[in-house]
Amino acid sequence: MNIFGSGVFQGMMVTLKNFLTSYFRKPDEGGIFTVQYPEEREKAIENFRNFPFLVYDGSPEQIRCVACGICERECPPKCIHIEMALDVVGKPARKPTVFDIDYGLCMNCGICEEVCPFDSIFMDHAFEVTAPERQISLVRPKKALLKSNEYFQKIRPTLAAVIDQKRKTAEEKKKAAIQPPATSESK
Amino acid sequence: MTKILEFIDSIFVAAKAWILCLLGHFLPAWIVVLVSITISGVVILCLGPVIMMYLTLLERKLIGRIQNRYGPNRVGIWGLLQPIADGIKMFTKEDIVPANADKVIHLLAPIAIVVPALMIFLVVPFGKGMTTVNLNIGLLYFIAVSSITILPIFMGSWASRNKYSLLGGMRTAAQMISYEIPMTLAVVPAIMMSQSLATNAIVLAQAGGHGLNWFIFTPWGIVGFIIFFLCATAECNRPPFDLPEAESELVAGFHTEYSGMKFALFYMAEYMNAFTLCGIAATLFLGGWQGPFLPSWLWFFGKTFILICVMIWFRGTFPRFRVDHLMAFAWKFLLPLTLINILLTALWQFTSNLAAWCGSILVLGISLWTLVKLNRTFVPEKRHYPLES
Amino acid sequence: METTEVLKNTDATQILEINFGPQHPSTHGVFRMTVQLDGEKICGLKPVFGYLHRNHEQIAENLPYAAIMPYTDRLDYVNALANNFGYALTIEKLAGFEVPERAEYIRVIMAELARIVNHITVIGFMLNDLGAFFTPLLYAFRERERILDLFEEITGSRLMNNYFRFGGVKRDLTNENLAAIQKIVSKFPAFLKEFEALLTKNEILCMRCQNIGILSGETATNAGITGPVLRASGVNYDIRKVDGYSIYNRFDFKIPLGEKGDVYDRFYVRVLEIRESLKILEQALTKIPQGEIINKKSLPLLKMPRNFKPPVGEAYGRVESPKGELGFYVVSDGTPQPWRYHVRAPSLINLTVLEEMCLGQKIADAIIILGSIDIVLGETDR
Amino acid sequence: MPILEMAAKFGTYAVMAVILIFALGVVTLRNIFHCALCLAAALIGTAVLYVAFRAEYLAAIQILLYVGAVVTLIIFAIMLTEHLAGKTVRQNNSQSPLAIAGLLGFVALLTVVILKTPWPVTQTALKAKVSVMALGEALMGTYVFPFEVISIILIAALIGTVVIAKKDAPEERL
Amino acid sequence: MIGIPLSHILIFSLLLFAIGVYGALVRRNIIGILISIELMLNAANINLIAFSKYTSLSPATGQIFAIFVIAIAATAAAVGLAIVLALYRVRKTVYTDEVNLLKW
């Protein structure tokens, strides 16, 4: 039968062990695992999703988004607003003039990334999103959302590789589709 | 070598004597007496708060390390300036007095709690010849003054007209009273063996045998020390007896309605109590400033420091007692143990050491067994958990 | 009941009515208890909640089926995966999707990991209420961080997972993920041993928790209590065994039952349940097959969730969430939006017996009893 | 150091005056809680007076027993009986003018008696200092019988208090 | 202490005693009366110490009687307050003139 004080004594031994190991052990075997945030940072996890951003290839004009509005419809909290651009004749040019996301509403659920057929909207890693005052609105206009494809490859290497691969094969298929009719005509 | 050690040992006493004789040349005699009183007074007045500030830092650092995280390390290297930052914060915080509170008593309570905490410093023997006032009823004075702290807690909880603080106040008073009696009785064996109440005489009684004459190395010393230390943690409301300011139940107990400097005073009183109680525990059972070759005041501060670390260790480990367990533990467990402890001292005094040791272990075994049997509620029940599919 | 009425049956000098208000350090979230005290003893307790009501069910009725999935994360925010699991099961029952083998195994693994996260958090916070100054809580959080980092790697976010889809899961478990899970599962028993050494035989904890807030099996079943609280009272009712939904009947694991149904039993039953979950995880990790992770039929839904129109009818799917039986009742009228959507929250129903357990106990016990039932206000108020 | 003696004399008179003020506070204040605190202050004042009388041991006993226990008991009683709000009610009954007149006569008579009688003051007693050891021997030696009687009275009071204050068991309630 | 004649101390304790009596006579609140009784006992104590200091040959006797007086005062206070509590529980009042019914 255990003596009256043994449970209490065991408890104290556990805290003593933790006190001593905190000096000698490495972080995950009982050492100190706190990261001094502003100076040191945690290793960035690739699949982490925060607020969405728009991708462009080369210069901001070649934005991938064609303003089809699927993500606007599918977004659960309805925080995306898109307006189609009209070209000089008045016909809808497949480019958005206005594309703003209300960061105040967005709950970074990642549904817009799933439903986008043109791989133009992805989830970002930047979580230090702040505003100087409470009152100014957190709606991000298009120019704030645009980020280059290189940035996308930097934060999401595996996903970017898959997407680029898919787009390159789609390009060849389209070019090949244009070529054969041309060759058939030339005959 | 020994001369240098002697010099370091009595450095403070010599410094004061030097100042006094310096002043003695051109000041009348009675002013010199007044000056000597003010010097020791000023030393205590600045020693107390400084000890309190660095105890808070020590506590946060140690508890951090127990929980595998750093303590405060942003303000100054290793967080050494953190207490100063806390102090400034406490000064600048707004001092809110509840609307229908009893203004006068609300203000008086924090002052009335710091005074006894400081008064106990008079009797603590910091080193050879460094007890501030060598009262011949030193220990009784200590127990009397530590029994006054109940009043300011009542004043604080009653004046802030808040239900939580009223409950906290009632709980504190009940706890302090019921832990005062085992504490006083735990001190009795030490007084009997050193035949004097003066703290200096107690320390001198433990001299010799290069450290083996400390009271803790006797059967009744160990039991007395454990009981005294438990009662000390209960007396200054530290976990596992920190019921009065139980965050989870009573928000902050009797000092819920205090903010700013008044809250700092409550806080300071608690930590100074912790320091002095550990000091007295070291004096009574660990041979005060007795020690082989280090200066005496270093020995005293070392022992008190270790005891305070044990108190902080308690804080990091134990859940809190409930009110009735607290009372039952004091009245039904500690009190009978202290009476048996006095029996052990008699055994120690009148029989040879060896017989005393065996006799006391026997008596202790039987009494612990019966006490545990009597207090069924303290012993955890055996439970079996069937694993059904 | 009114103070005067309470005064009659106790000869107390004065009944003190206290609000353990929404702003209180130990009510897990925004929850209020008006407590009538005779000295320290409780002679009346009325739980008041609704402070965190976000109109979850009404929002869900104006959204397409797939868009509700991220909202279910916000119900029991301590383990979002159990909510996703319940909702996905209900819609699969409604629309008749089958879930491929690998997806089933992934679902079981993620659900059991979420159960471990919830149980350690509950034990950590309960001991924090007892007064152990954050130490057990921080040990529990150290282990919880490891699992949450894994969730972030797999599902994309630590708490708001949004990982289950109708007919499967959103993303496959790569080999590194499986290796990471294996590492966590193998290192967990060492942590549990240390945690138990610190707590289970600790005399102060036993004094504070044993024979407090006793809930007999019979009153528990009458009040519709489910989950560890019911099993601690000795009633063997675990939906994983009763329904055997998903592929739980392929794993052999036991259901720990308590003896007296007091706070200590509820605490220790959760420790044993963590052990059982580890057993399930080991078996699942060894037997996980290869294959696709989402049903062919429901794959296009990923791209065009809007035009998913389930057949007219209703479905009630329930899952063993760490808090109890979490049920989703969905009525569809053929349109892309559910006609009626209701969530059976175990926290709300487990709360009904709080007063009956607390009568006659002290205030300090009321806080621990509340902690031992483990309620999450997001789920109670919806 | 004649000045220190003079200072001590004035100090004692000052302490006496402070005690009298607190005593008046005990009697006249409306809020009963303030009265209890004034009593505590008056008792601490008398402890200081005992130190001035060279009776430190008694000062410590006075603080420990009177202020530590009795006043706390009184405050407990006040807390249990006083409604939290503490309504302001007339504290003194109607006989105060009559009482004051009677008391003044009583005080005047006795002061005359005190000043008249030649108290047998012996110079030796003023110097004598009572050590705690002497007190212990006297308590255990010549006064051991009253010591035992006192302990019996204390136990009797203890049991009596518990019986009176205990909540009656439900059935034999009136 | 040498400077103070005995009669000054006696007058002081007489005044203290008179205030105690006044409190006991005039107070409506029973606890107020108990407090005044404590004051009177305290005044008696001061007298004991003064006499033992100034007159008697064995000064220890005065102090021992003072200890006995303190013990008795403690018992009186304890029993008195128990009665007050019991009274309050039944009659919900602590004021002497409201407790005038001989039976309840």
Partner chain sequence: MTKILEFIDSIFVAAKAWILCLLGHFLPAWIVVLVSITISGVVILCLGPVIMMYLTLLERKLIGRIQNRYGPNRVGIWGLLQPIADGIKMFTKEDIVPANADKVIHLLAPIAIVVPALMIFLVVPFGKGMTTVNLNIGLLYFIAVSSITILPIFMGSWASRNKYSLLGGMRTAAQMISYEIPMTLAVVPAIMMSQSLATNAIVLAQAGGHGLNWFIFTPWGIVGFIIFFLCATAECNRPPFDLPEAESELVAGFHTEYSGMKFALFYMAEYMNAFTLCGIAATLFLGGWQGPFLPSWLWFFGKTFILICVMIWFRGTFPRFRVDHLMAFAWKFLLPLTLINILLTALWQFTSNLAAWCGSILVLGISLWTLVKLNRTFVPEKRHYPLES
Contents of the next structure:
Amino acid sequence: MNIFGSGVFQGMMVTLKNFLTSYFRKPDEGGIFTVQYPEEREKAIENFRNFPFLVYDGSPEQIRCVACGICERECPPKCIHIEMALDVVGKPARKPTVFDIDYGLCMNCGICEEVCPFDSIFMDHAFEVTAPERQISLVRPKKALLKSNEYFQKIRPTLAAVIDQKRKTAEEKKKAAIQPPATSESK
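Switch over from the form predicted in complex with its partner chain to the form predicted on its own, please.
So it's only the chain below, everything else dropped.
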């Protein structure tokens, strides 16, 4: 026999139990905690994602992006705009002259990071992004998006190590393909 309101009472008892036990658990076990933001900050987990940035090796001129446009095509809110550079003859130079991301439209989905075949765009840990005007100031140009590989290694060490190893292996294969094999003289 069900008493009217017994389900509500049982639900309230579960809530009360969780409320009371949260005071005696440690924060990493589900207990309550308070972070005195901005003086104290929670440590961001490695796979935390917010807004995208572009990685460069060595100097900002050595940007990994080749302006293929895959991230621009796959972006659901269409917040990425890329224009490929042209050399003096007018052929594509395989680097972007314009690479803008509208942070006002970006929904932090990470699809751009997933589809990039050149490991050039990744999601940042920076979340304190402000601007006086949304229409103008939240559009980040290429210069503002560029961050070094060292920065990437600092915020995402596991992924950066895997990508650096993959890039090093590919570079070694490329060098081996260019050099002719040593010939042995036969008698």
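Positions refer to the first chain, counted from 1. Keep in mind it's a predicted model, so treat the numbers as computed, not measured. For clarity, a rigid core is taken as the largest C-alpha set superposing within 1.5 Å between two forms.
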Inspect the rigid-core superposition and answer whether the C-alpha of Q10 shifts by 2 angstroms or more between these two forms.
-> yes
When you overlay the rigid core, is the Cα of T21 off by 2 Å or more between these two forms?
-> yes
